[in-house]
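We begin with a single chain expressed as structure tokens, specifically the form predicted on its own.
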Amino acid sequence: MNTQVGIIGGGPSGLCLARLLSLAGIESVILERQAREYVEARIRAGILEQGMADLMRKAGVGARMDKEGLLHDGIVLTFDGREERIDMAALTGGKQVMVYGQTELTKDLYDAVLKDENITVVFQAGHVHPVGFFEGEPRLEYVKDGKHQVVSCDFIAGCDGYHGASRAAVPRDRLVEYERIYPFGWLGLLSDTPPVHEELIYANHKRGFALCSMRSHTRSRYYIQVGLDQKVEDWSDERFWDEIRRRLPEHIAGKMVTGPSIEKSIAPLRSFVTEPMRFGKMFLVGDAAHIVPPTGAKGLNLAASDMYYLSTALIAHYKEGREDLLDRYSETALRRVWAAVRFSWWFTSIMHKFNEDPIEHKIQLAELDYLMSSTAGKTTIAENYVGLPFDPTFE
């Protein structure tokens, strides 16, 4: 099989990238290790920055998102019994975020991609291995139905996540990896219950962090900070609901509607960055190159800027014969990556319990008190949360 761009990974990054390229007449082949049903059923984040929402519209798949998604102007921080609102729209010149579950976003993308004549999707492609990308002859080798297959392409886009084949194929002496492991995880619960508040609530509490989020007006997503030694089976629904209410101000906890969980899982937190993000004819996108704690809602949104830069560079290559944007991809993408890593680390550091030292919690409360009393402090949170702009010189 021959194509212009070989894409590893059929999640939102790979799908959206393929659509952006297709609209410019560029063909691609997507290799996905799982079946479509498995990919669409994965429970992931649901906060879209303006940049990601705009890319969905640009890709021609934003209609349902715009109809069913929930636009948010602000977020709420609770600490020391207080409830403080960050008015993101007022502080950033009208910018908002969109609450729209990644599960729904993925379904929208597949509905469009599988009808697109420029895109071929191979599901259940096993043992994917990119080769020849340093030598200028990139190929994707894989196994399908017990048979060895090869996709020859001009470029490879590794959109296959942290554990994927793309980064693993790079010799260790050709990259540098930066990593920080946090001493806790997030226990998340999804339920068909109305959200406790119309906006997201981020809670700093002496018992640990909590987050009240939602997927719709009738479906809620809640998280609590737990130790890395905790197991999902140790947490009954009753125990979860009891614990999250303890971490919220009484007037908020009293309004919480509880119900049976649809899904529960524990996600460890880490900061991770690979440099560079280009290796010859192969480019890393999204979680294949970087991971951030979910506190700042930057995971998929950070992949959005990668998709924007790479699609722009590839279109310039095919339509204008330009190489300059491909050459600038890694440097430009990493600048925004590190900005998001910094914000996610900082926001995590002031909202979570790292140890039993009471002075640390008092310092967090003092910092939060200062931030909420300062327009500059609230603006810093708002600007980073709605998403820093893409580099306007990248065109």
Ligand code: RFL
The other form holds:
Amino acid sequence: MNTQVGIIGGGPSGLCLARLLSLAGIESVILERQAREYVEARIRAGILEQGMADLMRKAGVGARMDKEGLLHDGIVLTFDGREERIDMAALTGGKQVMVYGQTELTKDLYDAVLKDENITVVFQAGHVHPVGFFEGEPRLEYVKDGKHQVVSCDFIAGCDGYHGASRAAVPRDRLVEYERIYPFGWLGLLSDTPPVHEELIYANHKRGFALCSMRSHTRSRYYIQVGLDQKVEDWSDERFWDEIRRRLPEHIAGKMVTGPSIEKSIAPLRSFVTEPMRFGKMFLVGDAAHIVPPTGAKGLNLAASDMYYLSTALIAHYKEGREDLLDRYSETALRRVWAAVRFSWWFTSIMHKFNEDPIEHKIQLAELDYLMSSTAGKTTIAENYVGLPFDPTFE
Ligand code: RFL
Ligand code: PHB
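Can you now output the form predicted together with this ligand? The one shown was the form predicted on its own.
So here's everything in the complex, that chain up top.
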């Protein structure tokens, strides 16, 4: 098989990139390790910045998102028995975020991609291996139904997440990896119960962090910080509900509607960046190149700027014969990546319990008290939460 852009991974990054390219007449082949149903069922992101929502619209898949997504103007922080709202829209000149689950977004993307004549998707592609990208002859080797296959292409986009094959195929001496693993994880629970509040609540508590999020007016997503030794089986629904209520101010906990879980899982927290994000004719996009702890809701939103920059650069290459944007991809993408890595790390560090030392909690409370007393303090949270802009010179 021959194509213009060979894409490894049919998650949100690979699918949205393929659509953006297709609308400019560029063909691609997506190799996805799993079946469609598996990819669509993964419960992950819930919050889209305006940049990601705009990209979905640009990719021609924004209609259901605009109909069913919930626009939020603010978030609530609770700490020390206090409840403080950050009016993000007022502090950022009207910017909002959209509540729309990654499961729904992925369904919308697959509906469009599978009808798109410029895009071929191979599901259950095994042993995917990118080769020849440093030598100017990029190819994707893989196994399908027991048969060895090859896709020859002009470029490879590695959109295959943290555990993917693209980054793994780069010799260790050609990249640098920066990593921090946090000493806790998030236990998440999804339930068909109305959210406890109309906006998200991020709670700092001496028992540990908690987050009240949602997918719709009737479906809630809650998280609590748990130790790395914890197992999902140790957490009955009842134990989860008891624990999250203890971490919230009483008047909020008292309103919480509980019910059976639809899904429960534990995610570890990690900050991770690969430099560079280009290796000859192969480009890394999204989680394949970087991971942030979910506290700032930034993971998918960072993939969005990568997709935007890479699609813009590839379109300039095919339409105008330009190489300059491809040459600037890695540096430009990484600048926004590091900004989000910094915010996610910082927001994680002021909201979570890191150890039993009481001075740590007191210092967090002093920092939160200061931030809430200062317009500059609230604005720094608001600006980062709604998302830093894409580089306007990248065109
Ligand atoms: P994905 O979603 O991991 O997709 C990669 C795809 O590649 C496939 N694949 C392979 N295919 C072929 N060959 C191989 N060798 C392959 N290896 C892997 C996989 O099957 C998969 O289909 O990466 P992508 O597309 O870059 O998307 C990134 C996002 O999924 C991720 O950043 C977000 O989910 C992170 N995230 C959040 N991001 C936000 O912007 N806002 C949020 O509110 C938010 N909340 C979250 C999150 C992530 C979480 N977890 C579980 C990590 C909440 C949680 C709990
Ligand atoms: C979610 O709804 O899954 C979610 C929301 C906000 C975050 C992380 C996850 O910061």
